[in-house]
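As C-alpha cells, one chain now follows by itself in the form predicted on its own.
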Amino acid sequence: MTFTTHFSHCSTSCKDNSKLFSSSSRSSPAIHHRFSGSRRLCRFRINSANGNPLEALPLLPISESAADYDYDDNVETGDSHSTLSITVVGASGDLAKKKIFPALFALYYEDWLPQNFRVFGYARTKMTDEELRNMISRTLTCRVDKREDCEQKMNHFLGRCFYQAGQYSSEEHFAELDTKLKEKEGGKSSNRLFYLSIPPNIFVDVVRCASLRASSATGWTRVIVEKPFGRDSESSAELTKCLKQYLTEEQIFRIDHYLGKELVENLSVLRFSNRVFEPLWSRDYIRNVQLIFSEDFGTEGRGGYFDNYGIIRDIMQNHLLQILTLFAMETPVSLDAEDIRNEKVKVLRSMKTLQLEDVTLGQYKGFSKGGKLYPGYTDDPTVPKDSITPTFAAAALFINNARWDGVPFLMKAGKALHTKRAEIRVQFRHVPGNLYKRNFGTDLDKATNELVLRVQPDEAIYLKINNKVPGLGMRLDRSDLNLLYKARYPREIPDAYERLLLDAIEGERRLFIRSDELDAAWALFSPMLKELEEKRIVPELYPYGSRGPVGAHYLAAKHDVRWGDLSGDDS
C-alpha cells in the first residue's frame, strides 16, 4: 500500500512573495496591550466555554434576531482606528461549525474580542449571509453561568457574520472577498486572520490567493493552519517551503489544539512555579513517563481520511509529542514564545530516532457485546477491506541528555478502546531500602508514587501516595492527593480552540508550532514510518471496546514499566 500527499505546485520564482502580505505582520504594541474597548483583565484568565452544545438557544427567525443586529447599524464602536476581520476558510465544514464558530462566539460572549470585529465564512458552498447565520446558530451555546443578555449577545454576534462563496484556487473569488472585507472595514486600518479549516492539499492554493488578493494593506495578516502538516519529513518540508513563498514564519500559526487544553497549559505552571516539583523532575527520581490517549469510539465516517494517516501521524507525532516536549524541556529564559519554543526544539533534537522494535501496532476488529455488534475498522465502508493502517500504537522514546538519560517516555494512543481519556502519568522510582517493603509483598509497583495529569475528561491533577489505613494494625493503602477541577473551579473550562484563536489574534505564538520544531518532530518518526510501510507490518487485532493489543504490555515490560491506566484503581 502506498500513500501520496499532493500539495499545489510552488514555483521557486516566488521567493519574494512573502512580502505580499503586509509588512505589519508582527504584533504592534497596541495588540499586546489588547484592543481598545475590550475587557482585558489578566491574560491568563479566560472565562469561556467549549464549542459543544450544552444549553443551545432555540433558533429565532432571522428577521427577528441576527438580521436586526447588523454590525454597522447597531453596534457602537470603541476604537475607530482599526478593525479585525476573521475569515474561516472552509466555513461549511464540520470543524468550522462544531469548533471554530462556537469558539469565536465564546470569546465574544465573554468580551475578549475587540469591538471592531467581523467574522467571514468562505467556502465553495453557495450560501447567503442569512443562511450562514442560521447554520452557525445551531451550534452556538451560552455558558453554564448563562447571563440574562445571552440571547442578545448571540444575535449581536450573528449580525457580525458574513459569507462569501468561492473556489479555493480562484484569485478572482478572493478578490471578491477582499471587496467585501473592505466594505465592512469602512476604510479603517484592518487586521486580518485567516483560519484554514480545509484539507492540506489545498493549503497552498488558498494562501496564494489570499496573499495576492485579500491580504491587509494597512495592518497585520495571519494564517492559522490545521494539522496534518504533511505525512513525513519530505512532504512537511515541501508544504513549509510552499507556504513561505507567500508568508513569513511569523505569519504562520500551525495549530495543535491539544496545546490549548487547560491541563497542558498548566503543565509548565505546575513545574516551574512549585518548588516541590522541580528537584524531582529528572532521571534521579522519575522512573518513567507515560503519555496516554484513548478514545472509546472508532473512525465513524472518518475512515477515508484516517486510513491515509493512521494513529501515529494523527495523534502521536503531534499531540503527544508536543506534550512530551513541554514536560521535558529545560527552564526557558522567559515566557516569551521564542524562548519556550527554543527549549522544545532542544528536547526534540536530543531524542533518539524511533525504532521499529520500540513500537507495537494494533487495529480494532468487530465485537459483539450485550446483543450489540460493534463494527471493526475494515467494516467502515470508507476503509479498504485489506487495510493494515494501525488504529492503535504504543511506542517507547528516549531523550539523550543529562536530565532524562535512560528514562523511557512511553506513548500509547488508540481508537475503539474501553474508555476515553488523555493523561500524563509520571511514575517515580521505588524508595530504596523501603522499611515497609513487606507490606507490599513482591509487587513493588503497588508502592510507586505516581503523579497524574488528566487532560480529559474530568480534568484533574492527583498524586498517588502510600498511607497508613486507620486502625491498630499496620496496613498500607494507596491514596490520592486530588485536585479535581470541576470541584475546585466550578466555572466551565474553555475549549482549546478559544485559547488558541485568542492567542493568534494577539500574536502570541508560544502554543503554536515553529517550522524547525516541526522538522525535528518529523525526523523522529519518518524513518520508522517509512520502514513500517515498506515492510507492510500487519497490526495485531484487538476487540472493539477492549484495552488494546497484548503487544502493548510486552513493550512496557521490555522497559520495566507497567501501564498506569490499567492498574484498576483509577476513577
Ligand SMILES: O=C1O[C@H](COP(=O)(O)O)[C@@H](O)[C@H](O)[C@H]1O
Second form
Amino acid sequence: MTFTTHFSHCSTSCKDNSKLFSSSSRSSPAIHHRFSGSRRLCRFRINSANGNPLEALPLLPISESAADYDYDDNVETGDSHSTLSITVVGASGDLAKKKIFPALFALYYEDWLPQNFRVFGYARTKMTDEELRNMISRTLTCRVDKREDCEQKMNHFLGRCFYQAGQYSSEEHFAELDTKLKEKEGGKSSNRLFYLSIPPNIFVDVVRCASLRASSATGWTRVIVEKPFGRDSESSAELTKCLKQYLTEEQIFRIDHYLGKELVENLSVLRFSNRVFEPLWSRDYIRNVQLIFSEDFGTEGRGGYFDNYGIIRDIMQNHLLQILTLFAMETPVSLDAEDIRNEKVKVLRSMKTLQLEDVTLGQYKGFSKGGKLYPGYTDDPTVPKDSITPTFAAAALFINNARWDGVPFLMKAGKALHTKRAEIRVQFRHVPGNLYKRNFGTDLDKATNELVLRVQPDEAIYLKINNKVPGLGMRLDRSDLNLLYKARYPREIPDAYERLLLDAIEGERRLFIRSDELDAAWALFSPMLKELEEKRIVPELYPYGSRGPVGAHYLAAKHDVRWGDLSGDDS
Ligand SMILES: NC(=O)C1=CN([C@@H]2O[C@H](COP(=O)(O)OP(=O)(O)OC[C@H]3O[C@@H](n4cnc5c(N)ncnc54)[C@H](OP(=O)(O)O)[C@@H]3O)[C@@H](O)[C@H]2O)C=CC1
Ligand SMILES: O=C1O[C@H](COP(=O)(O)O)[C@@H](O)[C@H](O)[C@H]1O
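Having displayed the form predicted on its own, please output the structure of the form predicted together with the named molecule.
Below is the entire complex, every chain and molecule, led by the chain shown above.
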C-alpha cells in the first residue's frame, strides 16, 4: 500500500522565517453581548468557557439597533477599538459549508461575536461576495427554540461575509487577501483568525503564505488547524515542526471537534463536582470503560481522504482517545488550559503502547435490503478496489497507573453500522457476596451497574441499576436513572464547532490539542499502525448496516468484557 505525502516538506517551503505571525497582542476579551432592557449594551464578559477571566478591555456601548450597520459591504458605524476578521480557508469545501459558516452564524445569532467582526472565505474557486453569501445561506439555520428576527439576523450576518479567490501556495494572492482584510477593518486594530478547512497536504503552504502576507500587524493572529495532524508520529512531528516555523504554539489551535461536544465538556463537571462519582472512579469499582462511535453511513464522498487514514486514525487516535484522557485524568490543579492538558498528557504517557493483538479490524461490504443496495467500501469510486483500509476497529487499551491498572478501556469505532451513536459506557464491578444472586440468576454480568454518557444523538446520562419490581414477592429488574437532556434542558444544544470557534476567538486553549499531547497520542498508536500496514492485515468484512464484525466480540471476551451497546436492555 502506498501513501501520499500529506504535507509539503517544510525545509523547502519555509523561505522566510523572520516575519512570523504576530502573537504580541494576546487574547482580546470574550465579548458576550447581553441586552439590558431596551438599551443594547455590549457587556464584555471576560470569562472564558471554563469560567476563568481573560484579559479585559473597557466596556463599550454598541449601537442601539442593527440598522446602524451598513450592510452593503462596509464598515459599520458602531465605535470599537478593534476588529475581528475570521478567514475560512477552503471556504468552498464540505466542512466549511456544513459546519463552520453555520457555527459562525449561530454565534452571531446568539450575540457571542464581538461587534466588529467579519467573515472571509478564501479558496481557489472563483466566486463573488454575493455568490459566497448565496452558498452559505443554504446551510444557515436559526435556533429552533428562539427564531427571533431570524431572517433579519441572517441578512446582517451575510452582509459581513466576503470572499477572496486565490491559490493556497501563492504569497501574492494572500497579499490580496490582506488588502481586502485591511479595507474592511477600516484602519482599526485587527485580530485575525484563520480556519484551515483544507486537505492536510496544503496546511503548511497556507500557513506560510498567510503568515508572510496576511497576519495582523496590530493584534493577534491565530490559526485553527483541522485534523488529520499527520498519519503517524513522524509525519505529525514534521507537521508540527513546519507549523512552528511560522507560528508559536500559542497561535496554533488544533481542533478535535469531539472536545466541543456538550457531554464531553460535561465529563469533568460530572467527575469533579459530584462527590458521589469521584470515589468510584478507579480500578476498585470500575471493571471496564467502553468508548463507542458508530455511524450508519459509509465514507460517502470522503473515500479519497479516508482511504489514506482509516478508522483508527480518523476516530480512535483523536476523538475517542481525547475522551479517554478526560475520563481518566487526575484532578487538575485548576481549570486552566495548561493544567488540564498537563493531566491529559500524563494519562497518555502512562498508557501501554497499543499491540496488534489488542486490535480487531473490519471493512463494510455491500448489502441489499428491501430492494435497496447499500454499497460496500470498495464500491466507492474514490477507493481502490483492493483497499484493505479498515472502516471498523475495536481496540483494548490500558493505563498503567495506580488508578487504572488492569482496567480495559475498550474502543470501538465504525462506519456503515446499524446506528449513529457516540457514547461512553462505564461498567462497574459485581456486588460482592450473593445476597440477591438468586434473583439475578447466574449471569452476574447482567446485574452490574453501568453508567452511560450518551454523547450523541439525544444527549443523556443514565445509570443502570437493579431495582425491585413493585409488588408482592421479590423480583428484580434493570432500570435506569435517566438524565435525558431534551427533557431536562429544553433548549437547543450548541454545535461543537460553535464552542470551539468561540474559544479560539477568546484565546481559550483548554479544548484544543497541545503539541506534546499530540506526540503522546501518536506514540501509542504509531507502532501498531505501522505493523498493521507492513503485514497488510486484512480486515474482516461486515455487511453495511450491521453491528460490525464478530472479531469485536472476541476481543472484548478476551478481556472479560461484554459490549454494553449490544446488551439489548438499553434505554
Ligand atoms: N468534512 C468533514 O466532515 C470533516 C472534515 N475534516 C477536515 O477538515 C478539512 C476540510 O475538510 P473538507 O471540507 O471535507 O475538505 P474538502 O475536500 O471539501 O476540501 C476543502 C476545499 O479545499 C480545496 N481542495 C480540495 N482538495 C484540494 C487539493 N487536493 N488541493 C488543493 N485544494 C484542495 C477545495 O477548494 P477549492 O478547489 O475551491 O480551492 C475544497 O473546497 C480536512 O482537513 C478534513 O480532514 C475534519 C472533520 C470532519
Ligand atoms: O472527524 C470526523 O468526525 C466525523 C463524525 O463527526 P460527528 O460530529 O458527526 O459525530 C466523521 O464522520 C468523520 O469521518 C471524521 O473525520
